[in-house]
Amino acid sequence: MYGLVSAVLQEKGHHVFTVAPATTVRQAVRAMNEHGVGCLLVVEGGRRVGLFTERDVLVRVVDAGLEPAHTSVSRVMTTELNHVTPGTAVDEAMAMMTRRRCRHLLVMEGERLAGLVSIGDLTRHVSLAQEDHIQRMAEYIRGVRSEA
């Protein structure tokens, strides 16, 4: 109903910020802040080994009383990597996030990483689609014809 994940990636871009497992939590949080993102893909030797997310910081670092400057990302990262394909419907991706209680999904084309989407990216995409639909319905009701 709201299109495909590939359209979300076209809007936001395909770049995924990464970090090594030995990176400290403090360094990773600084990188997330600099890039304006809520998670980093943890990569070791070219392999995807986890995600380091804002939730990991709150639950596994702050609440656990760990010192960010002395705790490695590998100790507190999320290791379950959920993914979709570019051809996955946006509403299906959102439903998966709800079921699995996650906020980020890798977008995979076979073994190749095509990007990463967050619940915020998907919500923004749906919101823009709804605004467009409302605008077209209002024009239809007023009798305005689209020149498409």
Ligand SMILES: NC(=O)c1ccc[n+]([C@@H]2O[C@H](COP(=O)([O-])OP(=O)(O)OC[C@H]3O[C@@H](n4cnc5c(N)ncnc54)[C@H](O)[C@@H]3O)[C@@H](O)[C@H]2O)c1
Contents of the next structure:
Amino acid sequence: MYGLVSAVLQEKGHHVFTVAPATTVRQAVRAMNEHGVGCLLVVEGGRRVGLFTERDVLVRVVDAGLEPAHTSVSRVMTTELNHVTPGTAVDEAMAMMTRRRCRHLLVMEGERLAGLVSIGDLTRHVSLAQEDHIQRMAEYIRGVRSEA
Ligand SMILES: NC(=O)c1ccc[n+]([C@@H]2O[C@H](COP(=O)([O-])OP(=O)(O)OC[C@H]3O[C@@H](n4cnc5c(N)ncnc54)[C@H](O)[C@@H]3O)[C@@H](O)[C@H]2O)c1
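To complete the pair, please output the form predicted in complex with this ligand; the form predicted alone was given just before.
Up next: the whole complex, starting with the chain shown before.
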């Protein structure tokens, strides 16, 4: 109904910010703030080993009383990686986020990482599509009235 994940990637770009597992939480948080992103993909020797998210900082660092400057990302990262493909429907990707209680999905094209989408990317995409639909409906109604 709202198109495919490939369209969302076209809007936001394909680049994915990454971090090494040994990076400290403090360094990773700085990188997230610099790039304006809510997560970093954790990569070790070309392998995707986890996702370090804002939620990890809240639950596994701050609430657990760990010291950000002395805690590695690998200790607190989320190891379950959820993914979709560019051909996944946007509403299916949103449903997956709800089911799995996650806010980011990797976009995989076979073994190749094609990008990452967040809950905000999908919501924005849906909201723009709805605005477009409403505008077209309004134009249609105006057209019908002027003919009558
Ligand atoms: N205006 C926009 O285009 C837009 C798009 C997405 C999110 N947002 C806003 O940002 C805030 C938080 O968004 P969110 O919860 O969706 O998650 P978020 O803060 O993680 O995402 C913000 C943007 O960064 C991107 N991003 C996150 N991690 C990335 C990574 N490792 N590599 C590459 N890109 C990465 C996301 O895809 C998204 O485009 C919300 O306030 C939301 O409204 C705005």
